[in-house]
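Only one chain is included here, represented as structure tokens and corresponding to the form predicted on its own.
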Amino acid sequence: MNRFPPISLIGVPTDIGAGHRGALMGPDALRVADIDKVLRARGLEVADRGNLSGPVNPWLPPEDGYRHLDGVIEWNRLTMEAVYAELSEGRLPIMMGGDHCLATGSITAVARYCREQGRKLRILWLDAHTDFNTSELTPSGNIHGMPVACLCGHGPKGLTELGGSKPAIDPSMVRQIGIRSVDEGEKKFVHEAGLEVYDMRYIDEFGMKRAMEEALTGLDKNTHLHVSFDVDFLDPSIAPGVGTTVQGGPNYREAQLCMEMIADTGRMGSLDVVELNPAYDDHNRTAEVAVDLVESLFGKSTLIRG
């Protein structure tokens, strides 16, 4: 018998916050890789809610430090509403992006749900990047490099106040894993905010096991664990299908250990899978790896473990 609630797949097909086109095809690439069938084979109840519909990507240059701000706000509003609706029905939403700007909407919804339920929130941010840029710090204006900052209250009102007048989360709720690319101005801001970061230097020195043990410390029965999985977390040798590859990421076994240790907690209540870009992929190989890792988040392991 599985210990997970019914799952809802929510496709959010947009690359409006990214610097490369193509992530809008991510949800359907995950479907081609049989994400629904794989999860059902684990005995899980899965409903595919289809794809949300929002503004097209106009592919314009940044204005006042932000590219496509109005469109990004609208897509995040739609994402927030869809994720919150599933949580309210006692379901586990998997937001299939789309680029990582969409985590602003999904995590705003999760944070609201946790406040209403009186639950603590822990966010695992699996990514090559800290995504803690602002309009003043960003070299590109691409909002997929800003969602953690926006969630913590640093950014345009349309995103920082998506779920109300206060920041959706506090930096103390976030654990970032796999980081290996941080813009110059962003480094100081990450340090000042006190974000807990397990970068690849840390993982190289102490191992994925210790990084995950520390990132998961303090979880209890009243903690909702949200996993925001940017596929560029993975080393590009196993996951080439992203627009922002950074060499030196977790290998396949390190990634599997990460996911298995998350599954062992039994606390995951929501998930983002983002930045999968089939335009850069090889025969959907990255989508297949992503689905394999998602299966591990839901308890796949080599042997039965106590």
Ligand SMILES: NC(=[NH2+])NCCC[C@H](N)C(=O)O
Contents of the next structure:
Amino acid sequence: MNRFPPISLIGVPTDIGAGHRGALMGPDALRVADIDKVLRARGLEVADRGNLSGPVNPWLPPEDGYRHLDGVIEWNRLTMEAVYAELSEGRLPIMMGGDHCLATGSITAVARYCREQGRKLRILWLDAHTDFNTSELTPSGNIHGMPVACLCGHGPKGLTELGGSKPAIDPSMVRQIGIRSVDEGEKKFVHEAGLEVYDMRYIDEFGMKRAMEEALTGLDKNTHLHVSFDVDFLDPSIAPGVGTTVQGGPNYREAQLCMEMIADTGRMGSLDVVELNPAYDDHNRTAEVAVDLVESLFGKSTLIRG
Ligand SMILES: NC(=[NH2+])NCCC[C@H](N)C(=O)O
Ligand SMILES: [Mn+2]
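Please supply the coordinates for the form predicted in complex with the ligand, as a counterpart to the form predicted on its own shown previously.
What follows is the entire complex, opening with the chain shown before.
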């Protein structure tokens, strides 16, 4: 028996916001790793909606602090519409990226849906990076380093006002876990905004259990939990297939515990799986570990005690 609504897989094959090419192959790598079959085997109803189709990545240098801003906006508009449509039908969207810039569209849709339904929103941002850069702060111009800032209202109009009202979310809705790479100016901005961050130092000192207990406090029956899972959250020893690897991430067991504790809440209503880059992977093992962890988000448990 599962307690999840029917699932819709939405492929968003682009690397338009990234600094390395290849994340556009992410959706198919997840399919090759049987994401649909694994979820169906858990008794879930799964529809694969196929891939969205947006502008090609022109691979140009940044302009005024943004690389490919127009293309990023277009992909996010498409993502927002697709995610919103699935939520409106009472379904649970899994957005298969693609790079993490797409979380702007995905979470803008989730936030709009929650506002309309009078539901509270909690966002778990599982990532090595805070992705809280702006055009002034960014060292790269890559917009996949900016989605949290855009969602909180800091960024170009086309991204901060995607959903009509600005800001899409309040920083108090966000909990970031696994963080270990933050640019200097970005760090200051994260503190000013008051984001709640469980960085790797916190996880080293207090453990994943305590980090997740705290990140999940205050949820109630009316809370929609959105999980934005950047695969670079994981230690590169288990997940080499990403563009921006950072040493010292959660190991397999810590990641499992994180996902199982999310599943235990029964509140997850939408999910992003992003930054999987098959061009950097080894025999699709990163896609496989990502699918394995997604399975845990949907209730696969290593718990054998009663
Ligand atoms: N979603 C990601 N992989 N983000 C990486 C961002 C890296 C760096 N902080 C930048 O802004 O360029
Ligand atoms: Mn990210």
